[in-house]
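There is one chain below, alone, in structure tokens, taken in the form predicted on its own.
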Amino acid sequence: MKYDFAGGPAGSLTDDTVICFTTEIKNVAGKFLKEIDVAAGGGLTRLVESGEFSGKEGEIASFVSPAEFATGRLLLLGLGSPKKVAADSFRRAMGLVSRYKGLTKAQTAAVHFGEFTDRDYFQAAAEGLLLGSFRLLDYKTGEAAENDNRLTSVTFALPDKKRLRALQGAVERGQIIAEGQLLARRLASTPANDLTPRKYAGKAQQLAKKFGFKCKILDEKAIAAEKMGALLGVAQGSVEPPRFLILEYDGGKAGQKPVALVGKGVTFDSGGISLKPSLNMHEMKQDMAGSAAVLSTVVTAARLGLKLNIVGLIPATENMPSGKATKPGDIHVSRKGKTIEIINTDAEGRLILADALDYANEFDPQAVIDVATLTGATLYILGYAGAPILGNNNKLLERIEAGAEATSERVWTLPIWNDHRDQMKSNIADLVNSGGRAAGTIAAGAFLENFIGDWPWAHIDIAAVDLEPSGKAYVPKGASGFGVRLLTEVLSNWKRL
């Protein structure tokens, strides 16, 4: 996609389609809306009077060849109540229009912001355009594999040319962040036979070379040398060997302690001996969505040139049943030396995260944030609306909450009480890997807490938000890429805790 920037009135834009915005209206008032109404021969007034258009969120009014406008089509997008307009209003509006035929059948388009001049609006609009139009066509054939979206060029415009630099900077940032989220969607959507741990490691190395960060891969022998018994215990049932990915982006000063991101990378989760039901098991190729968010965030940080040192740690494995697979009742020894009694082999994510969290100590980090599709119990806490978070440092949790507010990737903080810690104790080992159904999301966090070092830590459980079940404005049905915008926002505004 080619991007341009322009200053001047909307009527002067010559692109095939021009997009403008309005908040809710009861009648056609104000200079700009009156200009549209005159150009459309009173068409806007008729739409408002008939109730077909009122500027509510999600509404689109389309005018073909409006007089005195240079464009062939004008689209007016509703943002909803003027009291509730925020950056996500523009993200949602552009996400919806990104699939509208009045836009996709055009070759060139312009987005004119009119009197909406907040930088966050510009960035969000750019994000929504890319995120909403995402389609995975890699595995289609014939005509179905052809992208019918003809749009090749988008101009972002303002009435005042003096603000074009701010517009350009915000749009370019939005483009990079959206492309990072699309990378996470693509990774999570890739079939498990095309994204084994070894292939995943290879993909990470390609991205590191392209975007200028380091990527070290530990194979099964190196993992064993690190005594990552929990990771190896999960991997032993599969013919595919595990990998441990170490990503390092050095954007900060030499000697600056890094912020570490840890992502669960189960490239397919059958449940192991504790086999999952067959219904929807195909979705378990996405059990590496947390790691996809981490890898994509490191890529995004490198592209944005963030002034921060960042480490990404990804334990990658399959969880499969076989004659060699871990059995319920087995005991594994983690890298930290703690023994873990396996109650349920489908509670595998916390096992591989345990070794990764302990490995984070090698980098003496400022803080560690892990992201994982960890517990189905999240669905019964927040549904598909947001991700539970928990941790040991209120300031870090508050920063994640602030990032969530800014990006609309919503989170909610849960406590860890001693009751939950007791739930994860074993009678014959140090810990159990499953404490049963009660408070499952928190109990999993209480388990992970045993493997953190002397640093601030936060855990983000994305098990219900990694996959969009029906499709929303800028999140089509399928992998969501949740976490990339959130983590990028947190890292972009990072200050020592």
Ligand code: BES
Contents of the next structure:
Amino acid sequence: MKYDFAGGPAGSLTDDTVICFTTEIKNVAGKFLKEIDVAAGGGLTRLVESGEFSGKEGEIASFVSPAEFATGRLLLLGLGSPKKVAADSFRRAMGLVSRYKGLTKAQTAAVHFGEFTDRDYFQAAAEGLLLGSFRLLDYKTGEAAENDNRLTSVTFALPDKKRLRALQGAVERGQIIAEGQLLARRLASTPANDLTPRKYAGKAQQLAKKFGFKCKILDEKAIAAEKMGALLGVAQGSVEPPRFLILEYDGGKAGQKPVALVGKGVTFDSGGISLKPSLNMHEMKQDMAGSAAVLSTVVTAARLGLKLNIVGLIPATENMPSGKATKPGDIHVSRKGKTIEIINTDAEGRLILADALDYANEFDPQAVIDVATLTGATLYILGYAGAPILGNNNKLLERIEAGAEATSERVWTLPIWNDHRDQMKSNIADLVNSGGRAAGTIAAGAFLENFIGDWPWAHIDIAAVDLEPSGKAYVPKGASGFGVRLLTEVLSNWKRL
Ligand code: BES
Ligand code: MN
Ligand code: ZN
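Moving from the form predicted on its own to the form predicted in complex with the named molecule:
Up next: the whole complex, starting with the chain shown before.
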């Protein structure tokens, strides 16, 4: 996609399709809407009077060959109540229109912001356009493999040249962030046979080379040398060997402590000997979505040139049943030395995160955030609407909450109480990996807490939000890429805690 920027009235834009916005209206008022109405030969007034269009969220009014306008097609998008207009209104409106034939059949389009001159609106609009039209075509053949979206260039426009630089900066930022989120979707959608831990490591190395960060890979021998017994215990059931990915982006001053991101990279979770039911088991190719968010965030941070040192740690493994697999009741020794009684081999994510969190100490991090599809129980807490978070530092949690507010990747903080910690104690080892059904998401957090170092830590459980079940304005059905916008926002505003 080619991006252009222009200042001037919407009528002067020569692109095939021009997009404009309005909040809810009862009649055609204001200079901007009146211009559109005149161009449409009173067509807007008629649509409003008939009740066909009133600027409600999700509405699209389409005018063909508006008189005096240089474009062949004018689309007016509803943003909903003026009191509730926010960046996400633009993300949603653009997400919706991104699949609309009046846009996808055009080769060139322009987005005119009119009176809406907030940077965040520009950025969100650019994000929505890319996020809404995402489709994975790699596995289609023949005609179905062809992208029917003909759009090749988009001009972002304002009434005058005054805020053009702000527009350009915000659109570029939105483009980079949305592309990061698309990368996460693409990785998470990739079937497990095409994204084994080894292939995943190879992809990460390619990305590191392309975008300018370091990527070191520990193979099974190096993982054993690190005594990552919890990770190896998960990996041992599979014929595919595990990998441990270490990403380093040095955008900050030399010697500045890094912020570490840890992502669960289970490339397929069958449950192991505690085998999952076969219904929807195919979705477990996405059990590496947390790590996809981490890898994609590091890519995004590098592309944005953030002035911060960032480390990304990704334990990548399959969780499979076999004659060599971990059996319920087995005890493994984690890298930290704590012993873990494996009650349920399907509680594998916390095991690989335990060793990865402990490994984070090697980088003397100023804070650590882990992202993981950890517990199905998240579905019963916030549903598909947001991700539960927990941790040991209120300031860090508040930053994540603020980032969630700004990006509309929603989170909600849960507590960890001693009752939950007690759940994770074993009779014969230090810990159990499953403390029963009660408070599953918190119990998993209480387990992870045993492996953190002396640093602020937060855990984001994306088990429900990583997969959009039906399709929303800018999140088509499938892998959502949740976490990239949120983490990028948190890192972009980073200050010492
Ligand atoms: N990867 C799953 C969590 C999951 C479930 C993600 C459904 C997305 C959709 C995780 O490894 C798991 O199996 N967790 C168990 C933990 C239990 C055995 C303590 C769970 O949530 O049931
Ligand atoms: Mn599992
Ligand atoms: Zn899992």
